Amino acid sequence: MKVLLMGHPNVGKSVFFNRLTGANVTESNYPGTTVDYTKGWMKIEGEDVELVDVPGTFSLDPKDKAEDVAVAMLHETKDAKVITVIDASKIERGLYLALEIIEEGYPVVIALNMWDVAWDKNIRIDARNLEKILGVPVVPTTAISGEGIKELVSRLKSAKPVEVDDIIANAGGLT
């Protein structure tokens, strides 16, 4: 198995990527770029599980050179399971990422990381009706600290694609 750690810049990633593989990590650019990426590995239920820290990106749609690799490499990766992390703390900007992930038919985890931050912002998320909305998994997560990463992990295997179609009718009982 592989996984995709992708998101917006500043949220994370690399912390739970550094928590999720320790010192098992090799740096790398991507082919003709500057852009620098990290692959590692972690074991989950006994299996090795290969990591990647992909460039932040704000859509699949790229407006720089680390934006095109992150899109890139999702592209060329198509049996990866992705862990999109967001910060919880401006939910409404990683969400729109997730979003076009999940649309692109990727079974998608979703980290709500800097749930601290959002909880002392006074943010409340209903991480559970996100989750039941959206139809994947939603775990709040402090990656600093190391809160929900075990839960995240766990909740890796059974994450499988969403039609977005499934989505919208989810969402037709917010009205």
The other form holds:
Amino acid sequence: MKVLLMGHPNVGKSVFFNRLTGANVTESNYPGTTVDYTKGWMKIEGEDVELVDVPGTFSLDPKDKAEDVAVAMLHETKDAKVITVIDASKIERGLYLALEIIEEGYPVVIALNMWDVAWDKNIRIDARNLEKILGVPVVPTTAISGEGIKELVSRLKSAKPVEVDDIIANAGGLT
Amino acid sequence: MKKKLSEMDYDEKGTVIEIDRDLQKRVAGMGIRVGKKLRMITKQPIKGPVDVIVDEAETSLGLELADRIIVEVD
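Return the form predicted in complex with the partner chain of this protein as a structure block, the form predicted on its own having already been given.
Shown next: the complete complex, the earlier chain at its head.
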């Protein structure tokens, strides 16, 4: 199984990566670019899983080289599962990217990272309800302290593709 | 009053009412869409970017983008 870590720049993807993979890591340039990415391995219930730390991107319409690479990496691994890391204190724009990835048919798990920061800013998110609406696992995490990471990994296997029309219906239609 | 985002004054607040169509997707990933409230916090001189706060988070927009976003200021 292959798992991609995707999200905006500076939301903690690499912290996740380091927590999940440990030491066995290779860093390389994406062919033809100077944009580097890291990949490593982890074990989930005995199965070897390849984890890729994709460069940060704001959307799937690339605006610079790093975003080009991020989008290309997503598109060339059609069978990948995607952990979308969102800064919980900036949830709306994070969800925009998550929805773009869901729309392309990838099984997605959402990590609402920096949960502690959002909490400190008095931002409260009903993760359960969000999960109900989106139909994909939504897990509050604080990657720096490791909170929520176990749950995130355990929910990977329940990630499955979701139809955007279903999400719209669950959200009560378009406004 | 309507004005371009690039014409907002420091600390001025407003609501986005219009974005050039071909720009909409580009700025959506930055959290900017019609109906969003924002506050201008910094403008860099010599055609530099405009910084705004959207949803408690800072975003920096190039002047050529900020010129094509219309805001109703409070």
